[in-house]
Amino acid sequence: MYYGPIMPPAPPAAVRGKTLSKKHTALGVLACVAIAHAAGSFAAPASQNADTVKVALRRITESQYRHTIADVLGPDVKIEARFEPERREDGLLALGSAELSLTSAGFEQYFALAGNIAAQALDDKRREKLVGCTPQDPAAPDDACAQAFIERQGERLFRRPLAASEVQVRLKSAALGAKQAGDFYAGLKLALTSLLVAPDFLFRIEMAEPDPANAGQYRLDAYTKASRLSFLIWDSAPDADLLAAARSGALHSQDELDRQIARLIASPKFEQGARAFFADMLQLDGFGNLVKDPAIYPKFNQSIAENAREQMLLRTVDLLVEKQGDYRDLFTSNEAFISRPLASVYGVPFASKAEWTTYRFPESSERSGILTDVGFLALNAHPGTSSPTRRGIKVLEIFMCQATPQPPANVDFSKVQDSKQGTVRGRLLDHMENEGCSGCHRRTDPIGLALEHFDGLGQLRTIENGMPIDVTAELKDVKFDGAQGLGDYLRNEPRVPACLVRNVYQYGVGQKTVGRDRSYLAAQTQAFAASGYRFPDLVASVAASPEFFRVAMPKQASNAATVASTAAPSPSPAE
């Protein structure tokens, strides 16, 4: 994990190689120097003391970045950039974020983006509302107005109050920039840019402090608690109300914690949090690299891919957030959202003038649940064919939290990949009977074979190479027929809701579950069932639990805490 300073930025690509005026050249150099100085290292927050320790560091995701900018600086601020690649661990990008650092090239991208965002946020149309004060002279520095802006926006972006040193370094940058440019707002842009490229914004730095109720133990500080709540429920930074609860310390009480959770879930922004979670869990980032053979699937294009991704989110959020329905119905409901581009793939009419409309598929269509959405079927197939094995692997991984090992290096795939010979079922028999392959294929292939009435794009078909497709399957002595049978099987499979519970918890804490979490996860799964498998209730239950805020102390930090506690003199009876 990377904890070191960020490299100073190179000149933004937009100005590299261009001839600039003396004023802009000087201001550009000043910007690089001032911003690099302000963003170069992790500062100690004002609320922390010498006993506070850093326990985790996570790079914020692209969606968290976008949502935070929209919430803090305005939803009309445009973000047009390519972000550094994210990493998936144990099925979740949220877990991989704890393993990510920031390259110098990536920082240069963030630097250029930060400058662009600052310019938009402080343009003539937005500055009055955002800044909150008017400089005495718009052509000169104004420390009082600049400081108020830096402290207010810095607290929202850093998700905690700024230390005095953090304010002062940006105040100096703002004053120097204002003098150099003869423009108060030009200096303020430097200060805002430095906030947007600081590690404290780009990373979620989780801090722990001594627990006053339990000697020798640590707890997450209130601002870290606030961030865990807001990023889990809203996929964004804490708002003013939540920061105020952290500032006062009230967030450490269960009553205030419950109040904040209820408020966050009741907000319309809970939907964006749910979308972010399910986009991660369903691995929808794969649509960015989805390709299909145009000769085999001429209907496929980028619009189809984008609509297929959105359809899966619309189905999920409508059922689980808008209707607060039973999570298990996600696998059996034949009601879906369709758009005009998707209607051609599904082969159904689209009479609406709206971009999206609901459509109920008849029982005879075999469309039943999210596994029969074009998105899931196309994403988990080959460019030119379907793939029962790949689909089965993803069902196990995404919905039952069961990983499938990589195949042996000496496996011969030629028979399976020969799409001109019979049906896939026949071609897979070799692997299902092969001693080195059967262990995995007997788990994955029955699931995928039940979906074989859908081709590699998710279009309905019943014939392959002139032969009828058999979609009967058996898994652990349970027989089912086709996609509808598979949906019923998953709806009644207890590992499915248990997997969702595990994913919500891991997503929120940014850590993989371990053996000690089993009893906690089992209790949460029972509570989830008692709620009628309602997703908002699950999120609230996890977020309100002590385990959600349990401190995982780094080894060096826990050793230091032990040394500090044993070195402290014991109080006398008089004390």
Given for the second form:
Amino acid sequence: MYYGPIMPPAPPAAVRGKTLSKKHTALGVLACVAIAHAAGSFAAPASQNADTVKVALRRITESQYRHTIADVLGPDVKIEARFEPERREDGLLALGSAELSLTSAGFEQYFALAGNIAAQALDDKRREKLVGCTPQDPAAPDDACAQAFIERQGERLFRRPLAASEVQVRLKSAALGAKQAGDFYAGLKLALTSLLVAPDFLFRIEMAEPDPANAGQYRLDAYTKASRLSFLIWDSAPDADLLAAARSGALHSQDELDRQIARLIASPKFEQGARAFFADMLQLDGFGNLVKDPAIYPKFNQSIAENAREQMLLRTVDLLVEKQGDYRDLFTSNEAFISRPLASVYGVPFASKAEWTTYRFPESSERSGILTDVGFLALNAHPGTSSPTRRGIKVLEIFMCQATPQPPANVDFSKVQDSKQGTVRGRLLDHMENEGCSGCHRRTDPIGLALEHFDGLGQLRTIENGMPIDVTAELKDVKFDGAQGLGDYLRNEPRVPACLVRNVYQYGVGQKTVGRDRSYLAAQTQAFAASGYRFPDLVASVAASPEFFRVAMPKQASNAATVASTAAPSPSPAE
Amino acid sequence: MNHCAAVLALAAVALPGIANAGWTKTYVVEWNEPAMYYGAKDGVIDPGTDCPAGTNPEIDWIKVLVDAGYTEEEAKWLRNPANPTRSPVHGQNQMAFRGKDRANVYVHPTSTPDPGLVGVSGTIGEGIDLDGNRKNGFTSPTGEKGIDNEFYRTVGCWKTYRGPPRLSSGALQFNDSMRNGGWTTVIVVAGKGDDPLNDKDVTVGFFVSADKMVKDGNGNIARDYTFSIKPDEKYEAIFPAQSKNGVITSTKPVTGMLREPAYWRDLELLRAQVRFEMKADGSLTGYVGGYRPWKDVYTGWVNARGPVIESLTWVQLPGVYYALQRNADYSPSGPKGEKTHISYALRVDALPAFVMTPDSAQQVASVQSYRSQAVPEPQRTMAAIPSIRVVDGIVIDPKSKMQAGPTAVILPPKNLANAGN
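Show the form predicted together with its partner chain, please, because up to now only the form predicted alone has appeared in this conversation.
The complete assembly is shown below, putting the previous chain first.
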């Protein structure tokens, strides 16, 4: 995990080093001021008190950004931008987000987006509701009204109250903008833009404070706790109720914590939180780069990719959130959501006028759970062929938290890649003659071979190159037959729910689990089982546990020069 | 895709309550075009066995106009695109007024002598033997005698229609429109026997769907999509048929109407029949034939802006009118009646698809009429180009300073010469 400082990004090239002429009136000036304020936020972090310490930084994800904007500024604000790529670490983007910085190009994108969002949020039809006060003169600065707006929106966006200096600097820019443009709301747009490009918004800056109950120890401050809860359960920033609980300090009490967790999970926004979690865990970001050879899989197109992704989320959220069902049924249920495009790939009719409908696959379809969704099968295959190995690797990684090492650099893949000959099973057996490969392939391939009745797009088949496909498999001492057998195996495999527990915890805290977490995870897994493997109960249990808020203090920074570039280096008490 | 097994299996599991035929196969029309046998090696205008002189040649419109009574100076002015005052409205529209006493030849085609239209002189043609007489008509590419397709004989050398399958400009234009969502036709084939390939009691139904076709990764129409039937007051045709060795043929001629890929959308067929082959890859290919009102076809071209059709496709529409009238071969009132209809065949290629009842609740399992369920719709415009106001084959612009017409002054006064109308 990266605990070091964030380097302030370079200002956009469009304004860097330019002397603005008078013709570059309000807009150019406003842009420069906004950037200065954003950079200023890096230089002057707003600490609640002198003893607080920054313990973690996590760049907010695209979905967190979108959800936050919708919640704070309105669901009808359009967000049209390309976001900086995210990074997957140990199977989760949430873990990678703790290691991400911001490139100057990325900052430019955020800056352009911020201006666009601010303009929408403060346009004629929205401003009255959002601003909450009326300027005395709409053509002139109004500090009182602007300050109220900055403080209220700033708290929602930064997930904490703004320090006086943070308010003042934006108040100045609002006044300057209003004066330059002769428009109070133009100034307010500048202030809002400044908030939206601030690292305090773009990054989740987790803070710890001395724990009054344990001298010499630290605890997460209440606002950080609120953010952890909110981003875990809603994939969005805390709402006013949660911020109030943080402001009062009530969130440090178990009763209030439990009350807030119950409230958050009962909210419809829990579904978006679950979608975000499973989109991460199931590695659905891969659909963005999914390609298939149109000569081999002509039915594949962008619409199929988008629908396949959505199908996996609908299946998961419907079972685990709507129905509050048993997590293990994810691997065996033959009921799925289908759309008209997906129905064509499955080769079944689409009996609905709606965009999506439920469909129960017959036994003969061999469909069984999420592993037989077109999305999983297509995502974990090659552009022109299936891939038992890749599917096996991903089943182990996603559902059993077992990583598979990269193959040795000198492996000869020629036999296994010759898709014109025989079946994949035969080609893989040849491949496994290489002792350097067999160790991993013995773990991965049986799982994938059980799915071989589905081609690289997930379409049912029983023949490959004129030969019948054998889908029997043996994993250690367990034998199973085909996708349905694999589904039954996973449903009864204890490592599967244990892996979900681990992923929920890692996703929420943004930290990899380590050896000392073992007993905690085991206890949570036991509780998960006791709940009937109900996902909402698991989330609630993890969120309510002290370990969810445990402070991982930063290590001593080794690069003094880099540390010096931050204005307020954090103290580094021993863990 | 053989839907038979799938239909039954799914019906048992997911869609109870379907009244089953013995078997059902369902398709979506992914391409349809007038059946025009192409006898050249390549190219559109090149000579071939169908049209030994190639397509109808490009027309000398100066001569046509002079023959119609215009002075050479007037004719050149009308045809000179460089003339700054030759507005499309005035210049092109005036092309209509070349009949006797400058009548509009599009609406009064017999006001001018037959300018001629080169027809097909080859002996090979595609379609169906509609009259059961093997001694007339064309011979099919596979040797079947008596193919009735006088429409092809009439217009098969017109460059709009001529070309290899799927490559004539007319077919491309209208099929692009259909494939991009303009309209959808589905076909339901149901039999009462056990073997779809050999069944004495087969019914073939053509219906409309409001669901658009979807293109696959190669830009072709994707298979296996689902389409719900949209009951339609006009477009529906149901054919009693039989299948033998995978070839479906009509057992009784019927009356029906299909949506045609043409300017005139109503393909109204009398004594209509089908001939389809069920292909091993699951697709369906063949013909729908019958006798259609030839004046409707002519009206379609006129409404598509007569001067544009004539200029771009190298025909004189009165010549088309005379040719259709000359080759018409069917009278609904009997052999001695006026030949108001002409034999015709539509070449159809269809892909396997799931076809649902109008409520989308279940797959169709038999062929039946849905006309009684059609919701009356506002009168559909038959304008070939609905966004343009076409009157009597020309585009009227009321704001134009110089209107075309029988009495129009053709050469503009000097003071208007550079006014740009």
